[in-house]
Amino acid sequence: MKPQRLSNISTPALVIDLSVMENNIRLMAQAFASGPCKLRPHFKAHKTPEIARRQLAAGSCVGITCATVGEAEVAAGLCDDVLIANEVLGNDKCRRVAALAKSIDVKVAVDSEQGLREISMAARDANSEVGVLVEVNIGFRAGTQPGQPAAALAQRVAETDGVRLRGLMGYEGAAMGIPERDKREAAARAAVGRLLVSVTAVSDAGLPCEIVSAGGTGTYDITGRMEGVTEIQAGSYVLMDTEYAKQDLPFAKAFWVLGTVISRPGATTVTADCGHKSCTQDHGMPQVKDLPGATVMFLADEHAMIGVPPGCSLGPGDRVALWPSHIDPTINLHDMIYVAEGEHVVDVWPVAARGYIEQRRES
């Protein structure tokens, strides 16, 4: 690519600090370099093949985690071991998973008879075998009930053609955002304890349970040290956001949304072109980078209204950068990422798995 400076790129734009990101990757790989538990980095956090390649190359990884079938189809070009940590239902999606299973080790989460029936039918039709992790409800989002109900569903998986029982998974999401370490640890241990009770029930039934998958960035060094957990699905650590920055984690914020000031409507306000079509606010307003005393007051479709301290010299044409509060949906708004070393853009990476690429392919 032709070398350029950040000051010359069109905005709004997503920017990564390459050295900070690579240090985050190195720190997480080191955390899982020894011990029985390994890392399965979550592709949904960044949806970008060039980042996933660096995570895998750093070591300590058993594969990649994905949230959607479309993500898994992109990730299959990077790694031959992919977990879709989500229930997959619908004929088209199940057929595509079954097709992937002919060339890679692909696993899906199952928490219902219906989900099991649909994925097994697609696998039988494709003459393939799909791995299954029974998802256990440990207090957040999805899953079958812990203990004997989880073991009963695992038994059904073991008896069903076209699929193979690989283990269990759970997500202690309710603990993930707790800023206080002691409270976060207590919540995580209580939640994952319900997953481990289910592991015991499955093992007591004589069923295989080689994989026990859980965790995330906020609990990587809590859940990842609990005996019986074999892998951690952390994702946000690679780039970080202001929500995770509230916690005492060793990872640094490595990405921001770059905007241009388009108006100075008042003595203490500026308006930039990086509204909520380029920067989400579901975990709170973004923070203004490198401008002490500035605060994002409101995000409209195309406008970020920013309060600035008296005497601030920002005016139309100047650049402003926002630290997002939530990495995953913010990146999902962008087609590409500008990779920076200092003020220089050294590469541009496509966000290849953004959006619902299933729908793009169908159309």
Second form
2 protein chains.
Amino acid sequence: MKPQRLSNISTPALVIDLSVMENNIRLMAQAFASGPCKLRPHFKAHKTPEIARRQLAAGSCVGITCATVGEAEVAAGLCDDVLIANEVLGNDKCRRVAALAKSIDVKVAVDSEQGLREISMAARDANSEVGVLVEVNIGFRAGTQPGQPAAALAQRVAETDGVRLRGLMGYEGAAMGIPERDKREAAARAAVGRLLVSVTAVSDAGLPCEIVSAGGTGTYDITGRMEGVTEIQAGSYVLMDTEYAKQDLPFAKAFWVLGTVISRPGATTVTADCGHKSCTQDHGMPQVKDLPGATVMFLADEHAMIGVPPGCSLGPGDRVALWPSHIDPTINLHDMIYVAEGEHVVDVWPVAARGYIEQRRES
Amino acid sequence: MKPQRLSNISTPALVIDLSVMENNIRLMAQAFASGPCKLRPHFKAHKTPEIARRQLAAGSCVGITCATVGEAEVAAGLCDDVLIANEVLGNDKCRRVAALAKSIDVKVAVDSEQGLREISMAARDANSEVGVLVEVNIGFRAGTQPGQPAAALAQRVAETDGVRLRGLMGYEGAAMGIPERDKREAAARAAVGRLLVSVTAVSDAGLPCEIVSAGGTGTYDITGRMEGVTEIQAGSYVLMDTEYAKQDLPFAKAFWVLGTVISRPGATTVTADCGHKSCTQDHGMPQVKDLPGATVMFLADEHAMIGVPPGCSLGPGDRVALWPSHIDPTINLHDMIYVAEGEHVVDVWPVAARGYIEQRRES
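For comparison with the form predicted alone, provide the form predicted together with another copy of the chain.
Full complex below, order starting with the chain above.
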């Protein structure tokens, strides 16, 4: 790679402030250095092997969390302990998981008889064994009912060939985004309590439950301190976004979308080339970095319409940077990330697990 | 490609109903078969060469519209007349446009002195000539002021080496999404009127104005019938989405996101694997195809939470399909599209211009 400065890279582009990111990684590793609960950083947040490598190298990690089979296939190149924190259904995907299980310790979530049937059949066909966490519904997304229903499904997993019961998982998603610490803590404790009730039911049934996986960036030091939780699936802490920045977290925003002003259509508006095909708005509008009084008013595919104060001199050709409201889907729009130290681009990292990698094999 | 059925492809996946798409293409080509105004279909909608080829083959087209330089580089393999309907700033991107101009007729939008300076310098450096349409602000996105300011900038283009004045463009974006025909028509006529006033000013100054480009799917038969408009930049008509389906258009929805149910966490909720990393919500929630009474309640990265009627039998392993609210960013999330005739997958088309192709060269 030829040396570059941020001022001459093509836009729109993703930029990481390397030292801020490394500090986030260090802080999170320290938070899990002592105590029984460890970290399983979520790969879906960035899909970028170079970031995951640094997360693992910082310590306190038991493995990697993934959301999709494709992510797990990429993560398998980095780590021999991968949790797909999601139900996997469909013959093709179950076959891919069963193949992965021949070389690494891979676990999937199961919350239904059908899910159990599909993954166990694929594992038996491949002559491999896939780890299973029973997902418990402690929010709104997925999972079997807490308590006895969870224990009953765990029992079914334990008696099924091709799979091995490893424990339980849940995601207290409804708590994750609450800005006020006390309300977030109360919501997380209530939700994760339903997971822990299920752990008791499973243990009372004499079944193994070595892994109890939950948590995220918003609850890492709440859920991560609840007795019985063994690992936390946080992802966003590594780069942060404007939504998590509303919380009392020690992590700092390390990542932005760099754009170029292409038009100044009005006295108090500029238009830049970083629309929602480069910076998503699913958690709200991005914020403008280093430009007090500027606000993103509207995103079109390839246009960001930004309101600026009347005296603002920003014009065509100038750079502008947006702090995304949600890093996961924003990074997923790009093939690479520029890594900066100050104005200098010191590296370029591929977003290797972007999209659905099976589609790239197909086409 | 081995023969496949929709029931055994991996999800989430994009699916095109080939005959419905071909009918949309035919209808739009017919609409521009006679009359002075022609079609310049917008490549940003799908970024898929196989679709653009069929649009061009159906006739009535003067060329292709693109939003980015990367799209234009891909489109140059299909057609020798490409409009980048957007200001292009930044040395790298201007150099790429100047290089393209050596082999095809490429035009860019210009709305500022800085934009004119950058593209003309790159063209002179490359010893090529880039076509220019002065963009007029007829909405909120970009453009110089209508009338005399537009004519003054056109004059500057005409006297600048490396570029050639080809005409004017504007985008009546504020009119495009209005569901009621009469209101949409009034808004489009008012906006495009400001473009046509500028055409008069340019012509009165003795400057050439052979191209007057505007329009979209919502206004193709309004703007496309206004005297002086020479071409329409419609894109969405080819596959349609739930937003445009609210209008009185003759085009039908030809495209959906196929998902798999992974969980049934409640009596009236199912969760599928098609979240907002596979189907965007920037124009609102997608709709559920072929399942009366079902509604998408929430999209997470890899989860679609769908409310279903109490008696609905949908469960883990079943397929579900979502009609996107906006095709452009949804397609941009994928690397390929499955092409279906009924249940049969008859082809697989790469979304070759997905994302920012310069990033794939870099990484």
